[in-house]
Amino acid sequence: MNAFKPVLTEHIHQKDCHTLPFYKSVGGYKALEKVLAMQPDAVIQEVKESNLRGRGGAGFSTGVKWGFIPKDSDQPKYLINNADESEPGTFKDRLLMNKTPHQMLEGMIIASYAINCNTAFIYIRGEFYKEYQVLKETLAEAYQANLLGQGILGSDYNLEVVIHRGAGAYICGEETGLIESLEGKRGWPRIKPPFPAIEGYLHCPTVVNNVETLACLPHIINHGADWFKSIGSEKGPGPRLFCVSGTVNNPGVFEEPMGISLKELIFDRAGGIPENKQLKAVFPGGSSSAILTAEEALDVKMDFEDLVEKKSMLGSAGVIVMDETVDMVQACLNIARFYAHESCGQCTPCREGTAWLVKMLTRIVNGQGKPDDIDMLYEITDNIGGRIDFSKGSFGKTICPFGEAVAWPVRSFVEKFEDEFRSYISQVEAVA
């Protein structure tokens, strides 16, 4: 088997890699030329056959999502590039926007053409000011080269792309919360159905795709669905950007085939744990995934199905490593504080439950825990995110998956490191 060669990040270390002349010099926009000679349905079919699954977190089939856009509707169609990268431990989209923005933009144009969209948006995280400046220059280059605007590359296809800066709200990474924000309203997620493909931006058919997802599209068009499927896992193929941070010697973004082992990511790509300390726990898919113990982490592949079997998820592929020195109760409180702060407050389980988690965990950390606090933490996480049953798909108690995003990690902390929680509580009992 040939060694894997980076696809999305192949040229990111070369000078001026973010510019249009460089991108064209390595074959940029050849895929767009090919697409403009195809029928939109043929583009959708090619992406369906590639089995490209969304890289933002949910892992839904990109081609299937596009196929939900009504063909017989005379309403305008919209594409939104979700560049609101907010998940703790995740920084891959930022890299792509900085280093290879034209790759992402070419993917946007391909996706827009496929769904018959003439206006597309880049919804970028407000804190990404440098990336915003890069993208402004990228769009200016594209308009000047007739890659955007009227009659793209001499065809009859027109597309305008607008950059919209968010205000740093985690909840706006959820697609319907993002749409509400883009419309100028509070970023409160919508009840689904109707799904955005039927009623999205301005009540019109809308597709929301992630930066990394869009960046894959030119390569699928250039090399074909079979080539894409030949990389990594069968049920979720292709290259994937893994962000590794925490207690590792070499944190960073690593492009690998889907399905690489988590052990290899941590100890080979990221250089292992400093000072030869022992691995204790890992978030495999950002802070909203259930944590894995060291034993689980050393025996799992980084793909959708394998992580579900471990009762966690691939999510945004943000790997956060914790060594033996990490206090899991303190870490749990840190996570709970983040989600309590970022809750939009629309749903009672999130609004009230996240605040109660912080109060209880703070009490435990401050030496005021009670013996029944463990059971109460389980009850609160059940009330926020529902009982975790990975065989039944979505099962939360809130409008959007935010409920699960806080319930799963907190519950997994308590389940897998209950002895540390009880140790805090037993110290109180000993003093009493």
Contents of the next structure:
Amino acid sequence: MNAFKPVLTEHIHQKDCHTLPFYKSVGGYKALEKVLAMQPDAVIQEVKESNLRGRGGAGFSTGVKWGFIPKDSDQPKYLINNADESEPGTFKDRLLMNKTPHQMLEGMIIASYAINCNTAFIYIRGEFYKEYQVLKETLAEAYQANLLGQGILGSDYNLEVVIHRGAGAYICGEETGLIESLEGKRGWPRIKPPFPAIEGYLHCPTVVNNVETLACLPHIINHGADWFKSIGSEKGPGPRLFCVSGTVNNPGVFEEPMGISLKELIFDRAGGIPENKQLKAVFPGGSSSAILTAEEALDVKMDFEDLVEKKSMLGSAGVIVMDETVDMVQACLNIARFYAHESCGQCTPCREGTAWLVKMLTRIVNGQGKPDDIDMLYEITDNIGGRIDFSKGSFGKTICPFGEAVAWPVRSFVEKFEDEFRSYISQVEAVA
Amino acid sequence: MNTMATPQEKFIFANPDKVDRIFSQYPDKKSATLSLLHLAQAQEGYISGSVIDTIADLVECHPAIVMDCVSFYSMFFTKPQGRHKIQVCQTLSCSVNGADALVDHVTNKFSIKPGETTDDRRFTLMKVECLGSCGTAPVVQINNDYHEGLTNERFDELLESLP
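Right, the form predicted on its own is done, so what does the form predicted together with the partner chain look like?
Below is the entire complex, every chain and molecule, led by the chain shown above.
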């Protein structure tokens, strides 16, 4: 393979890289010009052929998603840019918004054109206030330059882009929760089908795409689907922004081809573990992925397939590293607490189950665990998200995948580090 | 929460142009709810019962629907907060990089526990879930601003600099 050159983050260290003049100086909006001369179907076809898969977490084919938008419908179509980045361990979309907002916006215009949409939204996480300010300027620049508005660049295509701020709710990263939230309601995910492409925002056909996914589009249009497919893994090609955090020397966002080894990410790009401590466990794809033991982590490629084989997932590509000093029971409690806080409360197994997990794990950490607690932890995780089979698209016992997102990691902590759980509990027995 | 308890003065948006601009961005009125709540909270510091009534009138829905949003989203407050909301991220990457020490630091320095406000209303301390800045852990959001990679010393300087 040729040496990889960053695609999405090539210019992020340059002065004024967030401005329109800079973006244009490095070829920005050339792809848009090209797209405006194409038929929308041809754009969809090119993106389908590139095999671009969503960078938000689910990894669904972007072109296929667009293809579900009905062509014969008179209803308005909507594109929503999912900038509600909130998966623990993930901080790449924020970087893209800060440094190359026009790249993302160009992708939005391309996607909107492809699905025949005239109003698009950026649903930005409420806490990202600075990024919200950056994007307001980005839009002002774009309107000024006729990249948005009426008759874009002399074509007959019109597009308005609206920034919508969230208000603090992890579940709004789930696309139907996000749509509910945009409609001015609590972000309770919807039962699918109907999928948003048929019935989304205000019952109209809607596509929700992640920031990084959209940022890939100008490059696919400029260089072609074949070029994109030549990067990284066959079944999920392209560049990918890997976030590495936790106990590493050099945490950050690293753009690499899909399929880079996790070992290389942790020990080369992120500089390894401070004070040469031993690696203990890793979340490979955000906190919703099952953790890997050190042994598993040192032998895995960061792509969709290899991680599924290891019974985890690539998810949002947010790698959280835990060294030998991190207590697995406390880490498990930390994650369970996150999910209990963020459970939207709609489905009983998740609302009650996450609260129970926190209560039990707190009790164990406080030295009041009981021998049955291990079995009980399995039972509760099983009750929240029992049928974990992404290949069949089955989402256990709850309306949205949040149930799996908590059951999976918690279960993996208990399974892989049962000794640590038992040692907390046996201390209790010894005292008794 | 709502109007029943004590009659409150009707809440009026200080800048009606901003309200009009918000409505002009959406195809329907209800979609403006979160944006109006943000605007009202920026003006008042929190979401009072009269704010809820005013927004419900504007977006043409029952106040309970607006209240539903207020209670659901963690960024809306139904009580006045301190001038500076110190929000310490406590999720895993921040936790393993010293977030607890930052919380303890504020607790020791100002005698407030998470969820509490200092008597002079200068600071409110909160523990929050992942702020999406794990690469620069530990991170603290004070009002709108992120402060990343904080040490106790830098945190101290920061707190001292806030009026």
